[in-house]
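As a starting point, one isolated chain is supplied in structure tokens, in the form predicted on its own.
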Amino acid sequence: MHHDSPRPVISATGLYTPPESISNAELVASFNAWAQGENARNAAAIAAGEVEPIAPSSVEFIEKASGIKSRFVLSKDAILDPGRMCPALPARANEEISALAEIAVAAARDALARAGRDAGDVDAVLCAASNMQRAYPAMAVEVQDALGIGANRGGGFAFDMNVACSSATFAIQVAADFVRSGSARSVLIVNPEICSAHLNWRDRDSHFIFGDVATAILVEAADVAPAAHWDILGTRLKTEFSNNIRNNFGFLNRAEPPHEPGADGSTDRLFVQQGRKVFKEVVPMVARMIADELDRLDLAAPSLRRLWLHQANAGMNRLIAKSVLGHDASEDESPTVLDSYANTSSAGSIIAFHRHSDDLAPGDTGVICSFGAGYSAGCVTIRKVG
């Protein structure tokens, strides 16, 4: 007897942000505090001509470059502060559940409440991020157990994966997957980005970028799905080696404020990136995939409701959205949350799914699209139903 496989559907998402945000005029004060700091600590130096002076920032500069305005962070305070610039997260015990998690257990339950759902009836956790706390044990079995995932099922699994800004997306293919093979039924991914503690706060062409948060997809197959639910129509995953955007080394850990140069005088062990070729790189390579997906799943431009793309730079997702389009896009066609929330990584294409698309009717179509370091890109295709 020949059984179709299950069908893997978007149930839900969740949303957890920080209490604290951070405007582009005081994130400046700061930075423009410790410039003139350093300036005048070296002020010998610069004037004979051995050191370059720090420049100043400004709100102007920061919004032309990335139209962000502002950014949700766990630990405003410490970040503002001159001295020392970088988040004051404080260890806690092994017994304790870690930040990471519990920004992600906040998300989860916001997604497993819309889809009406028991954290034990779910088979499976993928935490999928740029920015892991730790090496092991994964944050996904640490989630997992906090909310008591599969307890009604016989147990369930965890795993950690990281695929950068495209983390979402491609788990997002990873769950349909299992759901597709029978492997699991109801896969929760949950993407919890502390951002703030990989950005080195004093770079003025970076500092502004990031910002914390944490969102939450349940992915399920569709005969145990909520009546209303997205249809995964179709989902595409590329990679190509870049070190145009690089993190050696996370300091979520690490105490003492990690600006200090490494023996080689490099800052690399914090987000590094080379602009502009990432924009000149990124934006044909993703425009490309989502034109050629939409070919393979033979759907026109034209009739897709909306995009929602990586929350990284207004720039890149404007040339994109008009490269599929083939008109500038609308704020509905192509919604931001880049201005409040920041590059938030893996969870940006999220955030703007979740906040814009309560509004689609049933069988209105659209895009989740990610890109970042790697490269990497994911495009997920998805119908609206009931």
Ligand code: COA
Second form
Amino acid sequence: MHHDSPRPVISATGLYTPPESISNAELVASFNAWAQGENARNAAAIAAGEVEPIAPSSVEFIEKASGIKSRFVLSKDAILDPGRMCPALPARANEEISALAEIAVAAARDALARAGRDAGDVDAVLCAASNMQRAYPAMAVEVQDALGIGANRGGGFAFDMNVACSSATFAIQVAADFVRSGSARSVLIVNPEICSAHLNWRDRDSHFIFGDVATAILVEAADVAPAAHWDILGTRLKTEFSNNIRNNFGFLNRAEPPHEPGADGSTDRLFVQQGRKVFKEVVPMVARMIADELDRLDLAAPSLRRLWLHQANAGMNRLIAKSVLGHDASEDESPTVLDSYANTSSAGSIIAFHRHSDDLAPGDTGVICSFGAGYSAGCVTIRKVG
Ligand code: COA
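How about the form predicted in complex with the ligand, since we already have the form predicted on its own?
Every component of the complex follows; first up is the chain already shown.
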């Protein structure tokens, strides 16, 4: 007798947006106040030609180069304080929920409510994000506990995974494979991204890039999913090693505070990138991946209703969408959320999907696509049902 394996679908997504946001004007004022102070402090060395003065940042550059106008953050005042310029997220007792788990749980509750799903009926949690707050216990297990995941199913399981900006799409493939194989029938993915804590707010080249957010995705077997859901037609993942986006923070160099130079003089224990190279190398890699996946699924580009692309740079998205669709994409075809959210790492394409998918009709097909450090890229082709 022939048994079809369960069909994985996306039942719902969820979003947690921090209450505070920082405009480019506020960000640049803070950076320039700090730079001015540093230049005054180093005036003699600068005059002697021993030290380069720190050049000011500019709102016009940020918006033109990236498309970012503001970003949501968990700790606005501390980030903008020129004497500090990093978030103040006080350590919590082990008995309290950790900051990363807290925002993951908020996004998860949104997704579970939208799906009408009792957390006790979910089998597994994947915490898929760029930065975990600690080594262990896994963030995902804390989220599982906070929500009561698996309580009606004889217990559940949870683990963390990190593929930087591509973490969410990679997790969707993992969850879909769990559903197909029968090892789970309902999988909650959370993408809590406290990017403000790995960004160097004193680096003019990148201080505008990131924001904080959390998203959640419920992947389930079609036979338990709500009537309105998204069929997962296919997933495709790709990685290719590159040092052009890198964060060297880790337990082997924990002794130095991230802003201070380490033993080797480097200050790269926060996010660093070669933005130009990333732009040039990742655009063709992603455009080719989406085109190959559409070929594999026998889908013609004109039949795509929407692209929900990773939100790093408006120019990158314009080029990728144009290459895939064969014409300049409208906001309707490739919506932008980075203007208000900035780059939120793995969460970006999921925010775009979450905020811009209600208007699609049954049968409409789209692609969620993420890309970033690794390099890594993942795309998930989905079709609206019900
Ligand atoms: N304010 C004013 N000017 C600035 C500035 C700032 N904050 N930061 C840099 N500049 C200047 C540079 O000094 C440079 O000046 P020069 O031409 O006199 O040397 C000029 O602006 C261009 O800098 P560059 O870094 O080449 O800009 P860019 O056009 O490549 O834009 C990024 C920078 C980061 C926005 C862009 O490269 C990008 O988004 N790349 C993709 C990154 C990405 O996707 N990363 C994934 C992370 S997960």
